[in-house]
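A lone chain, given as structure tokens: the form predicted on its own.
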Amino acid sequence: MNKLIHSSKELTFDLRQTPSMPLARQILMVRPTFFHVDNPINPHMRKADGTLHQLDKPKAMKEWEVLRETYVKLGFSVHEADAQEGLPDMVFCANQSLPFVSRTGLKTAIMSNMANDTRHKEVPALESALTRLGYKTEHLPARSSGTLFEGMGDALWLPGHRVLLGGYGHRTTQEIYGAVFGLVDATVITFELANPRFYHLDTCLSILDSQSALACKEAFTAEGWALVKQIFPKLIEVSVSEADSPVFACNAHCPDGRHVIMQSGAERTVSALKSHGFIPIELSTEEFVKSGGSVFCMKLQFF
């Protein structure tokens, strides 16, 4: 039976028990043609003196195109959804929706009401993609302080099951997991993120495979920890110093339970992750990093 899960004591059963849903296969990207550091929305934007970081731009699109092609050369699908000008976070594209398969096979997306309001002006472009890759698009409760929803930049599926975990607390809010809960018709654990540096569950919590995930205990409560170690009994812990900017090291992105693309730098994750048999892509992201994300917030894994 699904549940809506807010606590570690409700998670009493095997989640990997739980209904299946299909291993998503294809990449949609967004290139950084409008992409600019210029309206400081997290705390990742500024340098220590509080001035705002130097865009290089012919740089972030040479480590867009690396990356674009590193899930080329692991056999993904690439699509691409137009840029627009004036939309300059429109390349995070992992935030304005949440693809699931439906239970009689319905490729579904709910779509995201974004927190700040420019980035809530890139939901209509990245629905009309979707719905051109052939999805049926779900919408949440109207936009509101208490009904926000920021996609895959919170909520992340265990792959392989109908099993949802949702974060919340600086974009998204908790109470509109029960608007989500009733359109996936999955299980959903929700976790209150705990530190602001940390303000999206993408970039402290990365799952490898449905046993496994790097994540960093400081951007949680006590309570979302204990939800983290109980879903994950092969958790990798990442310290502060790597799962924070510069280095992102858990906003890296595992396609396929087995490569794990993600900012260079983080030597001791890298060397956790080899000790438990993955395969660490390390590459530069350092442009994007600027603006408060790295691998797993440029693109959108779908099915």
Given for the second form:
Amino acid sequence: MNKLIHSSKELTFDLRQTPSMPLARQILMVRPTFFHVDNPINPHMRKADGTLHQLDKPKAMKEWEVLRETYVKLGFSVHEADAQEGLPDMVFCANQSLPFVSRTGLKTAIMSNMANDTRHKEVPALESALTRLGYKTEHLPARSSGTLFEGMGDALWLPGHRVLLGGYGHRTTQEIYGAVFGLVDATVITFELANPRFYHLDTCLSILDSQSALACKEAFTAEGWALVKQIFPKLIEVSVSEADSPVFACNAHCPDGRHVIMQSGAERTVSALKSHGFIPIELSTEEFVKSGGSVFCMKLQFF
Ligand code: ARG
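In place of the form predicted on its own, the structure of the form predicted together with arginine (ARG) is requested.
Full complex below, order starting with the chain above.
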């Protein structure tokens, strides 16, 4: 039976015994043609002196191409949604939706209610792309201060299981998980995010497989951290110095339970990953970190 869980006391059963969900084998990306840092909506977008980061656009384009190629080399089919002028953050295409497969096998995506007005305009473009890819889309209650949801920025599947881990507190509201729970037909576990530098769950928790994850304690409340530890028997704790920008180690992406694509420079996290049997693939996403995003934000993994 599905449960909506908010505290470690309520988690009284083994999540690995829940019904299964297929693994996601496809990647969607948005080319950074109109990518900019001009609308500072998270703390990483400003330098220490308060001014906005300056982008090196050719370098951003190169970094994006290398990431795209990395997925292709790992055997993923990479699809592209068209970038749109005036939507500077659209390259971060993890945020506009939450794809899943229904119990009857229907590919479904819940479309986001993004916190920022400009970012919310990205949602229809991603909805058309997902529709073309064979998805049925679902919508949450009308967007208001209480119904915010930022897709796979905050809501992450436990690979292979009908279990969704949902962050809230900065971009997504806790109450919205009631509606999400009603749509996904899965167990949903919510986590309060306590630190504005880790404004999405994908900035402080990187799920590697159904037992393992990278996570940064300082991003969570005591209750949230108790849940993280309970869910992942093989947890790799990441220090704030490697989890915060400019390294953003917890925004790594493990697309296949084995390879971990990540911003380079997280020495201790890389060696911990190797000792747990993972294969880190380090690359540069420096230009995107200037906007508060790295590998995990720059793609949507779908079924
Ligand atoms: N500048 C973007 C924002 O603040 C970055 C989004 C990064 N995405 C993510 N999933 N963390 O919305």
